[in-house]
Structure formats: C-alpha cells, structure tokens
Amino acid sequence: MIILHHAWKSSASRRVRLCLEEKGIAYDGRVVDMGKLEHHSPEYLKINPDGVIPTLIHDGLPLHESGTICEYLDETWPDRPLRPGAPYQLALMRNWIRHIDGLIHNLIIFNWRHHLQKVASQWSDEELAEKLKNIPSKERQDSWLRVARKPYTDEERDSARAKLVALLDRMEDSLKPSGWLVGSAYSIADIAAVPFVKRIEEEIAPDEVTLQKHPRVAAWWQAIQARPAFARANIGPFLDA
C-alpha cells in the first residue's frame, strides 16, 4: 500500500503526483495543511523529521525527497520507464534534478507570499517564536521569519526572477536533441521541472514560455500538459482565480 502525505499546491508534491500517475501507481493521498504547520505537526515530524512534504510511505516505511521518491517508484515499479537506460543520461538526469532543486529558494520567493505570509503575518511575536521552534531546519525558519516579518523585496524578486528565466535558458539549450531535457524520451528529469515552469508562466514570467522567447520550451509544455497524466495529477493553478 502507497500512502502519500502531499499539498495540492506544493512544488514537490505535484512532482510525485505526477510521476505516480505516469506509472498508474494507486495511492491513498493525505493532504497536509501548510497554513496550519501540519507538516511541522509532532505526528508529521514522526514520518518526516525534516518537516518537509512530500512523504510517500510504502508498506509502513516512509521516504523523503521529490528526486529519491520518483527513483524509487521508477525502480520498484519498473513499466513506462522514467529514467534513461544508458548510465551517462542517467547520470544527466540527476544533474538536472540536482540543479532544479538547487533553484527552490527563488520559487519560494514568489510562492510564500500568496498563502503562508498572510498567515504568517498576523502572529504575534510570541506566535512567531513559539512556531519557529517546531520547524527543524534553519533554512525553513528563516524563510518563515522573512514572510512574517521582513516580506522579500522587488529586488529580491528580481533577482529570483532571473535565476528562474536562466533555467528555461538552460533547459531550451538541452531540449534541442530530442524536446526531452535528457536522452530521447520523457524522465524524471522533466518531471522536476514541471512545477518550476507551471509558475514561471503562470505569474513570475509568462512571456519567457514562449515560441518567441523560448520555443522549445513553450513545445515542451504544451506535450507535458497534452500527457493524461498532468490532468490526472490534478497540476492547476496556483493562484485562487
């Protein structure tokens, strides 16, 4: 039995959602409320010690880690292969996850504004205090604290902003081979992608995903979205309309 502990609208979890739909993988999902710190919950922390979603659990035993999680479906559940078979793409792929992950800091800029901060913002300074204790990581505690109390910049955006075009820079260089960022069929590699993208152009920079600026990668998220499996892993907006 595959349990997943996932947010609709988190990065990480819509990558597994949708690697478990492309394999046709049954799984019972559990939503954890990020606005209310469940993932930072003393019942979550016993699954996840890092507080963090996602967290699949497969016949009791819980694993962490969008990139590790994708793997290990993809290994354990070896039909529609995910991953290239030649040990060089291999490697590639996880060079891609690799430096997508190394991006998040720049998409939390813009995705914890939405929702957390207005949560966030309205605790007092004791709340605050009291709340940062229970998250594990200090990375995670200062992104909360920025939120709260010192909201990131326009130049901070900015700057986060460019880092972000750069991946679809980046990711146009590689698409030109096959319109895969890896090898010659779909893997885990655009799976990690897909939720950076989703928000690029949706709100942090929509005329970068474009056949004139980027038009392999405007090519390539057009077959993404055409594939069932998108529908299926429920990917919609991020913004409340």
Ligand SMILES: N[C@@H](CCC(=O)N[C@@H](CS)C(=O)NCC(=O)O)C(=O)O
Contents of the next structure:
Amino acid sequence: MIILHHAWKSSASRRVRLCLEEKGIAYDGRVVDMGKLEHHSPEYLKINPDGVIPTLIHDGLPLHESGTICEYLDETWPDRPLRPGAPYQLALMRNWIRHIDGLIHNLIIFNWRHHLQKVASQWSDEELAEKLKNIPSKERQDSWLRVARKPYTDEERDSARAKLVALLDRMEDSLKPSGWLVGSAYSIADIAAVPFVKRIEEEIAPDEVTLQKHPRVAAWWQAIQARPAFARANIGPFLDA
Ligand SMILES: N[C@@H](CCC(=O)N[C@@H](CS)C(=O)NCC(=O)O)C(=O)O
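May I ask for the structure of the form predicted in complex with the ligand now, the form predicted alone having been displayed?
Shown next: the complete complex, the earlier chain at its head.
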C-alpha cells in the first residue's frame, strides 16, 4: 500500500504525484496543511526528518526527498520506465534533479508570499519563536522568519527570477537533440522540471516560456501538458481564481 503525504501546490509533491500517475500506481493521498505547520509536528518529523513535504510510505516504510522517491518508484515498478538505461544518461538525469533541487529557494521566494505569508505574518512574536523551534533546518527557519516578519524585497525577487530563467536557458540547450532533457525519452529529469516551469509560466516570467524566448522549452511544455498523467496529477494554478 502506498500513502503520499503531500500538498496540492507543493512543487516537490507535484513531482511525486506526476511520477505516480505516469506509472499508473494507485495511492492514498494525505494532504498536509503547510499553513498549520503540520509538517513540523513530532509525528510528521518521525517520517520525514527534514520536516518538508512530500513523504511516501510504502508498506509502512517512510521515504523522503522527491527525487529519491521518484527513483524508488521507478525501481520498484519497472513498467513504463522513467529512467534511461545507459549509466551516463542516468547520471545526467540525477544531475538535472540535483540542479533543480538546488533552485528551490528561488521558488519559495515567489510561492510563499501568497497564502503562507498571510498566515505567518499574523503570528505573535511568541508564537513565531515557538514555531521556529520545530523546524529542523536553519535555512527553512530563515525562510519562515522572512515571510513572517521581513518579506522578500523586489531586488531579491528579481534575482530569484533571473536564476529561474537561467534554468530555462539550460533546459533549452539540453532539449536540442530529442526534445527531452536527457537521452531520447521522457524521464524523471523532465518530471523534476515540471513544477518549476509551471510556476515560471503562470506568474514568475510568463514571457520566457514562449516560442520567441525559449522555443524548445515552449514545445516541451506543450508536450508535457498533453500527457494524460499531467491532468491526473492535478498540477493546477497556484493562485486561486
Ligand atoms: N528536497 C526536498 C524539498 C521538499 C520541500 O522543500 N518541500 C516544500 C514544499 S515544495 C516544503 O515542505 N515546504 C515547507 C517548509 O519548508 O516548511 C524534496 O524534493 O522532497
């Protein structure tokens, strides 16, 4: 039995949902409320020591890290493979995941200024101090402190946007031979990029996901959205209408 602790708008959760849907694996989804900091509760920290979303539970065994989870799923359910067979291509796929993982803070700068900032800014100093104590990583403590008390500035947003646009530049280059990020087929590298491109396209830099600026990324994005798994994974708009 598979349980996925996730949030609908969490990028890392979106990756894992996409992977599950691509592979046709049935799962029981449990939504974690990030605004209520459910992911920092003692119970949740037992299954995810980093205090982040998502966490997969397979037959009672917890697994964290979305990239690792996707590889685990592909290893355990080898039908409809999502990894290249050749070791070099596999290594390239892992480097893509690592690179995209390293960009998460730039997405946080945009994503958290909506719902989470509204919630966090209302906490009293005592409440905030209490909540920060439960966050395992110093980096994420800082992120919560920032949204609660010192929202990211326009300059910080511009710098984050530039780093995310640089991701599109790098993708444009890699997509050249086959239309996919690695080798000749859709893989977990493409899946890793999907939640980022979704946010870039809908809010962060829509003009960049276009035929004029990044034609291969624009074609890739069309192909991604046409896959039936994309709709099933429910990667909807980040902002409510
Ligand atoms: N490298 C982790 C990152 C997970 C992550 O940052 N999740 C975000 C949601 S996309 C989260 O839990 N944010 C809440 C927090 O940091 O308090 C993974 O890929 O699983």
